[in-house]
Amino acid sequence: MEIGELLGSGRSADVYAIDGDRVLRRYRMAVDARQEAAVMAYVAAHGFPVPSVYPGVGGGRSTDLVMRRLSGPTMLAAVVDGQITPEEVGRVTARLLRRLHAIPARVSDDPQDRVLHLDLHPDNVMLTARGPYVIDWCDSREGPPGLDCAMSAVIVAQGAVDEESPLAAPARAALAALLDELGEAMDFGAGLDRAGAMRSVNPGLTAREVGLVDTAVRLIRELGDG
């Protein structure tokens, strides 16, 4: 399998194209991307929008893992670019969380678990002709929904606070939308507080961002309150 240009690099990975079809994302660090691959798998096969897998390709590297290429900008391209409005950000990224958390769990016995992405926010949602798709799900697992939605919240709240940004204003209003639009379903309790610690020690932040974090989840609250 010949590898192609360069499409794009993440906090953790690359991605290559392959053809016109397919793409590469490779790690650059010793991640083990088959799980990640079983779980787009099992959630494509309930009606979630992700990017089609290929197990077994891409030459027996587990840091690679083989997809089908989407065409679209990411959502916060798309904002950036004015082409959707921060409240549809917020919208969308709940919808998107409603529809992961409706899918019964993977591996877990626990019947109240669900598949968790803990990572989905408008970098990780491509806008298609076919509608919003799901990519990077590295950091999925399986627990309560209200952690993942939580998680979103945090992720969205610290663009909110960061006074350096000229995205703080489209992200404050991108999360009331997104706090909205979720209702009950956002765990303004101890699931925020779990998704506040482990966002604090993600070792892929910086220690800037890391100390936007306490900030961020008093703001998620803040607007819970209202």
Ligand SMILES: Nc1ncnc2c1ncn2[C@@H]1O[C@H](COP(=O)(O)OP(=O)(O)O)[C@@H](O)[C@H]1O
Given for the second form:
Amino acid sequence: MEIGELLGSGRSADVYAIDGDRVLRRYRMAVDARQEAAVMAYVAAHGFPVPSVYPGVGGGRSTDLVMRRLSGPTMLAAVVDGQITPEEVGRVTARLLRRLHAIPARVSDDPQDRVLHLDLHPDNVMLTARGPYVIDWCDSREGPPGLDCAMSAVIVAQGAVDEESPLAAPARAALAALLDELGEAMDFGAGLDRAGAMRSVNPGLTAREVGLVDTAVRLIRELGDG
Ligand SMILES: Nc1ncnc2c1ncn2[C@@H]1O[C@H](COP(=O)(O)OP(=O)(O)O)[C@@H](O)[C@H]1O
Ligand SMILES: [Mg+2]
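Could you switch over to the form predicted in complex with the named molecule, since the one displayed so far is the form predicted on its own?
Now the complete complex, all chains and molecules, led by this one.
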């Protein structure tokens, strides 16, 4: 398999073109991508917008995932460029969460559990001609859907409370729209506490980012009470 140009680099992986139709996502550390490929195939089979995966294609490294190549900006890039409003970002994120949580769990026996993405934020949504697609399923697992909603809210709220970020004001507007569109699906109680605690021990965050989590959780509760 020939690997082409580097299309994107996130916190954990590099994404390379293979050809016009497929990309290779390769972890920079020893993470097994097979679990996430199985989850992506499962939600795709239920009509959820994720890039199709090609299991077994590629060099056979466990860190590799081959998937369909998407074309379009991430929702974060689109809001920075003024192609989409912050309010739309919040609403699209909420609708994707609700749609994901309408799918039955893949492995859990608990009827309340759903597939959770747990990192569904504007930089993990790509805006394609066929609508928004969700990428980056490495944190995915099953559990209560309110936790997933709370996690997305905490991530957006961290941007909103970052006084050094030029995106603080749009992130706040996106957060308000996210919470509004989530309605009853959002868990402002134990789910929000748990999301904050999980975010605080996320090894991908800097100490400064971890320092914003408590303020982010407080902002979410203020908006929820208002
Ligand atoms: N299926 C895809 N098609 C085209 N580009 C992609 C695809 N998946 C990811 N990318 C690009 O790679 C970047 C990083 O991907 P992502 O899965 O979010 O990795 P990370 O975990 O490192 O954040 C994305 O922002 C996007 O630019
Ligand atoms: Mg990402």
